[in-house]
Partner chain sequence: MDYNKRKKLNQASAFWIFRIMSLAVIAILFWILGFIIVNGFQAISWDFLTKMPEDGMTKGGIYPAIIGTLCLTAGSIIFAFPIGVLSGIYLNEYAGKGWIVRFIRMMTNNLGSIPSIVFGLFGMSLFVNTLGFGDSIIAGSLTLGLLALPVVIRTTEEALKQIDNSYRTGSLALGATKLQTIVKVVLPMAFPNIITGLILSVGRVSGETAPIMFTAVAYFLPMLPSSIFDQVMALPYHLYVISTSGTDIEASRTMAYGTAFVLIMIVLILNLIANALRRYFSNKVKTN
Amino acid sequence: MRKKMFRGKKYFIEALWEGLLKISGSVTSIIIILIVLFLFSEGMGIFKKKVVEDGYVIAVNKNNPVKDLSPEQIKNIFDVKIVSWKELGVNINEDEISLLRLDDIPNYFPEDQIAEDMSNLPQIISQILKEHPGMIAFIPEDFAKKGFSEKVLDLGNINLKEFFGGKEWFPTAQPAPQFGVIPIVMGTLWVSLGAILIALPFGIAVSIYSAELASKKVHKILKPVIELLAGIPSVVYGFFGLIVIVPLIQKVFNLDVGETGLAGSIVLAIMALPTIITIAEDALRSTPRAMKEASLALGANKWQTILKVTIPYSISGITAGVVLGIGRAIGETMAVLMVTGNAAVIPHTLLEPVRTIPATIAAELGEAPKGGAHYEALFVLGCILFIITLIINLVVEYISSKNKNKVA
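Put the chain from that sequence into structure form on its own, the form predicted together with the partner chain.
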């Protein structure tokens, strides 16, 4: 009887334990699902936001046939880069575009006639617009409601095409914030590509040296060195880059500023090295001894064996390492933020300041008001990063599964 009870208790604990383990095991999946949920639900909000800054509208004369303006066009109009309606394909008797912001009203209307509480502003703005057929006004929503007789443009919401095809990132621009991700995506690609081009030869050389040539003693030094390189915080890399590499680049290339894409690439290359080396070395080491010995027995020397047997055999592992290294470079935030200069323009060379996706999020999230279009745009950038890492992981998984089949 006692024995039976003991047994029952034992099984109960066993079952409890197993349940606990199962819950812990599923935690990572739950977290991923939560990340997707939160990132996307915050980010998608941007496509429900109006093109024009929150709380404002764009208005024109009643007879103006203009229907639709893109954020870029609006920005160019208010930056006086587009000065005639013809450029927008609109025919109107007063072709020159004139601008009306709240500050401009006194230029058209005697100030002392504006009522204390500004309740007559809708009428005043309507009157000014009526007198100037070529005028475009950027006014608060409230003034375009009661008593307003001219045409308020319905510009719709920010759409996917403008977001992913836009060539300008200027989220605080007035009257229409610019959310074009192309410069940032290009910046990320340039910096990561540069980093991989620098890191690749070193990574492969070190992994071959470490796996095939180094004596046990040297290997004992090399391994902790690589581990330590992986362990140094990214902000320390950024600090080192800022103080050493940035001035160096400025001097060598004789530039006005040393904070360039190249500086980012060099720092990222150093940071991506440990990833590439560890994985490539493991792959090289997994080459069956018999294969190498067969090659040596046939009269090939060590270098020929490495080149013709070891590397081809382990190429998928090496590729996996390089792809993961690229992933690390694309996602790195702090070091890049500190050394690349963060100019959101489409780069033409690596010797210009550039800005990457993670650096944009880190630099701007603090200033973006919660729930606004800017805040949501940064979450969309987060989604893009998330999707890129997901794709990279799938690629790596595919490569290594192919490798497994080969061994079998």
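What would you give as the form predicted alone, now that the form predicted together with the partner chain is on the page?
A single chain, with no partners or molecules, comes next.
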């Protein structure tokens, strides 16, 4: 009787633990899915935002034939880089472009004729635009309604082409913020690729040495040192890069500044090494001793055994270490922010200042008004980073599965 009660209690405890584990796994999966959905739902709102700064419009003379302007064209007009309508393919009598903002109105109209409540500003702005056919005005949306008789340009919303094909990231530009993600994505890929190329050979080499060649005495010293490197905060790596690596790069390559993509790649490679080494070493040590001894017994030397038996058998674990190392390199924020120059320009070499996606989000999220275009654009950057990481994981998993099949 007691045995039955004991067995029943044991089965009940096992079933309870099994249920708790299932619930824990389900809750974790649901939370991850909700986080991803939240990320995408917040980001997609940017494509409902207008090209021009919220609450403002672009207006011209009603006889001006211009119908549409891109965000880049608007920025260049107000930065006085485009000074004539012919450059935009528009032919009007007054070819030179003149600008009108609210602060400029007293230059065209006596201040004493402007009512204190500014109720007659729509009529005043209309009159100024009538008298200057080549003028383009950036005015509050409320002033372009009742009493306003000129032409308001319907510039539409930010679209996919302008966002993903844009070459300039300037979210605080007026009157049209620039949300071109190409410089940010290119900077992320350049720095991450450089970090992978540096960390991968060193990481695998050290893991092979530690697992197969190092003596027990050396391994006891090497293992804690590598694990200690994994626990160092990223800001410390950033300080090290800023004080040591940046001046060294500036001196060696004779650059004006040392804050470059190469500095970011070296710092990220150092940060990724402990992860790659630790996981790859554990995978190499999991190779059955019988397989190694069989290889040696057949006449293979130690290096041939490592290359032909140990590495192919443990390739899955090595791949996992590489993926985690790459994930840290792509998602790192503070260290990259400190050593890469934080310049949102399209890089052509690793010897130029760059800006990465995580650094952009960290630097700008606190300044972006919640719910605004800038805020939502940063969430889209987060979505892009998620997709890049997912693609890398899928590619590495595919390569790993092919290697498993070859070994089998």
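These numbers were taken from a predicted model, which means no experiment stands behind them. Residue numbers count along the first chain shown, from 1. Basically, rigid core = biggest C-alpha set you can superpose within 1.5 Å across the two forms.
With the core superposed, residue 176 shows a C-alpha displacement below 2 Å between the two forms. In the core-superposed comparison between the two forms, residue 304 has its Cα shifted by at least 2 Å.
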